[in-house]
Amino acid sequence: MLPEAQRNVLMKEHTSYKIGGPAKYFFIARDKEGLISALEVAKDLNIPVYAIGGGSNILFSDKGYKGLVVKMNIDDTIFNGNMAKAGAGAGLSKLAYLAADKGLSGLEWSAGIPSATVGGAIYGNAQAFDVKMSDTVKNVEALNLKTLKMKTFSKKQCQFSLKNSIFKKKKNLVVISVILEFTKKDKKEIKKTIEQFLSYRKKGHPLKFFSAGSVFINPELEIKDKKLLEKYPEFLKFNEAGIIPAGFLIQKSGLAGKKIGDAKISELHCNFIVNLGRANAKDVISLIKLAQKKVKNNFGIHLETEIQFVGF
């Protein structure tokens, strides 16, 4: 019924992470129709579906995934002025430098992660150096699974928070576009914008190892705990800007380079929990639960996941 469709497709082979078992059924959409027919033979026959992008800030199991798996592939992007309409599957990356090109700020932020999507970041509200996916955004084209019509959401339909948006909450809708509205600028001073963030990551994240990027959300919240305050004088800088980063917490609790199997918290940067080259999700999951309970026994913070979880 899909011949496109292909069988027991490795998950680490499309993750940025390298990890992950055999999806069932895999497809690559490369447009609207090829996906809405893809969706329609997994509706007639009752077949799980989840949507990925560039594979980046997610963790497949070790089992794999018993469904269908839709690579987004649909990439074609138009600039019209100060505005922009962008396929999910268009690289974020990528849309940063030719954005710059065209004089069109917003997105440098982006530029230089890997492997990330617009539609990845739309549905995680994906941000960076204070700037948020959402400060570009207009509107989104969404698809329902389960109607498999389309809508398009305004700004304020996708309800974008910390890390989150409707299509996170909601997991039949898939994004199919965006239309993104920039801010003219000078060509220099948005690339070297760009540069000086390129730079920060080359120090700060391990980018020789496999990863999915950060892996908890930095809680939003003051300390006011005394003894804390004054055993981390860092808390009233923190208490200023009212947000904790999750890697300082993870790294005080004193799991900086901690290993488990092939997966190792990285003393780089402590909320990137690396593959070595080995690692399986279980050894993911099994440092992931030690960093939450670590922090949450020295600081008393849940650390919530920013990655996501899928066919477990």
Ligand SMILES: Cc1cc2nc3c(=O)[nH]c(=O)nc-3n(C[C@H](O)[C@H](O)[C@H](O)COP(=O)(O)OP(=O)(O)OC[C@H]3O[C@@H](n4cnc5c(N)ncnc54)[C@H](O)[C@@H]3O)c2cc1C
The other form holds:
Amino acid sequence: MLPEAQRNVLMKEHTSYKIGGPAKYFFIARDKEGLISALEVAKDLNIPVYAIGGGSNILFSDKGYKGLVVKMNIDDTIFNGNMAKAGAGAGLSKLAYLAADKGLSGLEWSAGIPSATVGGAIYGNAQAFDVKMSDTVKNVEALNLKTLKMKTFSKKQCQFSLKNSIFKKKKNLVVISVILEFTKKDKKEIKKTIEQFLSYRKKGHPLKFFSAGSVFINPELEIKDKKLLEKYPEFLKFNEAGIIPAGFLIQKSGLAGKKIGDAKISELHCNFIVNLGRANAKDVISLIKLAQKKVKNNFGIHLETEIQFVGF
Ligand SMILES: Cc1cc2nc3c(=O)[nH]c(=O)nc-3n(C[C@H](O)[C@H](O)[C@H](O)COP(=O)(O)OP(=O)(O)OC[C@H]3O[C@@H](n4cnc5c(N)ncnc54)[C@H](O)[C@@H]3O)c2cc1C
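Please could you give me the other form, the form predicted in complex with this ligand, since above is the form predicted on its own?
So here's everything in the complex, that chain up top.
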């Protein structure tokens, strides 16, 4: 019923983690019409559907996914003045460079994030260097998986918050396209900022290994415990910023470099759990649970995961 759909496609081939068993069905959506046809078939046959972008924030189970994985490849982008309409599958980093070439500022923070798409960044309100995806969003066009109806969400209706949006909360909406509003700036200045961010990423992130970026959301908390403040004076600075780096909590819990199977908590950045080559999802999950347990015991803080889990 859907000739372009493939069977038993390994998700390790479609994720930055290089981990994940087979999706029973796999479909690449290159346009809205194709996407709707695939979703109609899935609906008629009662097959569960999971949409992915670049797979750079996902951990698929070693058993894979017993449904249809739709890879969002709708990537047409049109610039108009200081605005752009971008397909959900447009590469985020590429878009940052295209905008920079036009003297448009707003996505510099995303340059160099491998394989991330606009749709994925909207879903999890991706952010870096104190700038969020939502800062550039004007509105979002999304398709309801159940009704197959399109709706345009104003920025307010997107309900963006820390690493969150209505698309993450509801799960039944697929982002199709987004209108972005940039700020006009000097091209050289934008490119200089990009270079600075890239250099920070190169030095501070374990980019030589497969990963899905930061595993945990940095908690928005204020540490009031006097003993903790005395033991870790760094908390005073974090309290001022209103956010505690999860990597700091994991490092101070003595887990830098901790390995389970072929998965490892990076010594360079403890919020990254890297795949040294042959890690499976079970290894990563074991490290996640260990980090959560140790941080809870040491600091009384629950670390919430940022990466998305599929097929567990
Ligand atoms: C080296 C590295 C560095 C990173 N640095 C950062 C960083 O600085 N800041 C940051 O925030 N993140 C970072 N990430 C994580 C990741 O790149 C971002 O979260 C990115 O926005 C995910 O986009 P994606 O297209 O890969 O989404 P995917 O991983 O494919 O999907 C993530 C979630 O979004 C959903 N989704 C994807 N597309 C759609 C769509 N069209 N409609 C509805 N839902 C959709 C999926 O269902 C899934 O739940 C990094 C990752 C890596 C590997």
